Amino acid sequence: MTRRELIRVLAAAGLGAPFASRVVAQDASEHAAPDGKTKELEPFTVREGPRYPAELRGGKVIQPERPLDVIHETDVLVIGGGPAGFAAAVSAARAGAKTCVVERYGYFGGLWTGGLVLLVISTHAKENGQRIKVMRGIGDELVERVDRIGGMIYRQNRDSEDKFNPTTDPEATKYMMDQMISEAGAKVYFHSWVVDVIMEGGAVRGAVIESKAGRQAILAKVIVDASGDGDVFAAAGAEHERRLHAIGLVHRLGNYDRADREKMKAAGVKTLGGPEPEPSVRWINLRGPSTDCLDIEVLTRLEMEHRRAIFERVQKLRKTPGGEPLFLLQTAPQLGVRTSRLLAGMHQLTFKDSREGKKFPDAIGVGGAQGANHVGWPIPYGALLPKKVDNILAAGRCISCDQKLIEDMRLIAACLITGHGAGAAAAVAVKSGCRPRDVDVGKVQALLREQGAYLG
């Protein structure tokens, strides 16, 4: 039996990994025979091309020019797999556009799942004295499917038609997002950061991503920036503003149902957090200081400070009469960043517009009320479009709105709604062979209605 055959047999038996090895060749030319032909490489040998390390020149670090491998070409490239990016990818793919989504973590949902912000606020609004659902289409389908697998609770009566603002289980939500993305046929790259854009004139033609595989390129006809922080439109030079906001960290408390809450209340503990589908668990938010989420020193410091404060708080709870069974189940893998960059778009939506329920002929969705107690607010397509840079649409918390409206725009329901609108618009632009700013909004609205969205 040859070595190759042995490895194949061991792998088939599940024993291959401990015996496998790799020979990393820096350059395929190292394996060239005297006659110029390439030698046959050993099993598991990997060819790696020439490297282009940064150099120190005159006290400055210089990154030499280097070619990048194009690993994928697509119609619609969605950057970010949070609620907005998820909805955009599903919408575009279902509309028939070849779609790819890039996410820096290993799951969909962003701060909803990885940040453990489990409450889906603003699913409804009030019109003519009646509560109506505004988060429809892809976002509503997702929460309904999570509910069917037992991953959701409502604080309202479950059997009532009047239920709103659900709380979801993060793992059930991740699972269902994977399912819907796979069903739609979108290509996915997890564990990849977008570090630059690819420009052609004044238009974006793709993105540069970085991962364990190094730097690579993805080409696209339209990009949806659902990064949350406007990473793509900022790299492309689109006009935008930067905002500071509270950066917190969510944690989960275990054994809630075993604690004696009456004793703890008598000892001065007012709350142990919000309910989850699992009765033994509560999730607890932490607002944190308002600062710059684009500063890695700040992020590092806050991550450590928040984690220490959370651990010490839970230890204090465990020493409180009635709180002995409690334990720290989990701190969120993602810091709770609320806002950073905001696009300066073709149309800036204002808080005043939202509270007046101002109508827009180019509406791609309707935002809801946090307590379902005021009118819905139409969201204009122009709020997703940069003023000058082409082939980009923004979605989620970074679209064009004023400072006061951030508190509504950054919520999960609004992100699902704007993501759905951006994905549909991207698909229509690709099919029409035009720039997103030149798209027939009527066609976008027709597609959104076909996909179940609510436009007012």
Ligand SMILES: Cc1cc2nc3c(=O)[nH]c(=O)nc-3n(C[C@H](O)[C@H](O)[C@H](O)COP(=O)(O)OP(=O)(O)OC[C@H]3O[C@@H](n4cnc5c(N)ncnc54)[C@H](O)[C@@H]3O)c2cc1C
Contents of the next structure:
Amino acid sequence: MTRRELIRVLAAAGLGAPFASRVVAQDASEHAAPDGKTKELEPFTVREGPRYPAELRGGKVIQPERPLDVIHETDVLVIGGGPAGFAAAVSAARAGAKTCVVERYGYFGGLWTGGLVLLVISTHAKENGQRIKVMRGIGDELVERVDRIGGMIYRQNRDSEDKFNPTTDPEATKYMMDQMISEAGAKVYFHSWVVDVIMEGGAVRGAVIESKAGRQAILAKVIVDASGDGDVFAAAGAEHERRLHAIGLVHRLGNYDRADREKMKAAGVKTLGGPEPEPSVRWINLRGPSTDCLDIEVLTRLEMEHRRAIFERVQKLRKTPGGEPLFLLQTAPQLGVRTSRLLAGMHQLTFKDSREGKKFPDAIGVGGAQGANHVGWPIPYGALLPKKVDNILAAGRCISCDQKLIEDMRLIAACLITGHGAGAAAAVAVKSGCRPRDVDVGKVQALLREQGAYLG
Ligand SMILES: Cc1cc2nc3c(=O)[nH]c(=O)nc-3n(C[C@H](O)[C@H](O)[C@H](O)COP(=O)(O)OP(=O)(O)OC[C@H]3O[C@@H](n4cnc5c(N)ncnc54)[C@H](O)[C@@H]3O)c2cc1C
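Form predicted alone already given; the form predicted together with this ligand follows:
Now the complete complex, all chains and molecules, led by this one.
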């Protein structure tokens, strides 16, 4: 008889209470620190300030004027911890700038890890007939380190030795992002939404965050908007465009290695997503309807509709001959929002320039080609800079580009590259005591090269 069974018997006889409470306490402490290393945390490090609730006055909801607690002051404030925000924060912190990242969820990686978009394409381009790696520096270091801990396959093939187009394990990627951010010494606030900016004249001086502790403020010298949706430059009044795009939801299938694929093929099931480093799991992309990625009613409806369709499809697969062992392992915790706001920047990158590989004197990186089948496209610093608003840079899938280039610009590799560029520029601006638009781009490029980036 196990200890639990014994307690159940004793409890039924009315004798179990003292034993039961001991078991609960043991279970709780085991779960608090699986490896025994997690330190006890000090409670209430971010204190709740006084509340000033909104009021209904004469049929209008009025938010009264109120002071906000400043919980942190920093040199570089990065908003969003997706691929772009991660690279920006690591770059700025390694360059010696005091750096802070604010992320609405509880992990790094954005759509890559939370959206379960696991295939990193466009890490390479074709130059002089050769395949060359353009995603170097911080993005490449991350991918290499994930590979070293066994969280990676290449070319969507578990046996490929060719280090091209990696697919990463989401948990290994989150783990390594945490490590690199911690090593760089950046301060992190998870579970915090940036809901507004703090302006001083025409410049952004910080962000208002919303969390379980209410509304609070963080002050900064330079802000990097890596929110994907341009939430921060839009709040600051920077000129931008809104685009519609397909909204999908990625999901993962478990027990793939136990399914009988031949039988399934014979029953008409042609594809079952893409491989992951873990052989029993497949990730399945979903395109979804093209619509407004900022409309919460649309987002809510699509979360439910996609989840229903996915669940029902997997139930069907389980009834298909050969598919019996399959199960729905997970739907992505983050909806697959591809594009929403794009900065109207000092320089709008175009598809035409990209395919011609047009060179720019202020290049902060070079984008790649999905199959390494065309030239790399230098990315000018001006594509990250708003036309008017100061102290803010865009990075990732919301930088300034034309409609046709969106499909390349929003890929993970390109976001790691523009994030790296924005972080380096922010650090140089802080060190030079100037606005990001006045920064000496030569110094930014020197720092990027020092940090391993490829500038063409
Ligand atoms: C369904 C789908 C399939 C895709 N397939 C591929 C593929 O196969 N290969 C590929 O390379 N790319 C693919 N992409 C594109 C790629 O995943 C994203 O474009 C890329 O992750 C964008 O990186 P980012 O850092 O700019 O933004 P995101 O990854 O969106 O990260 C933004 C981060 O900011 C946080 N955030 C947002 N707003 C706030 C706020 N107000 N306050 C605080 N935090 C905030 C978010 O939580 C998130 O963590 C796909 C995208 C989708 C949706």
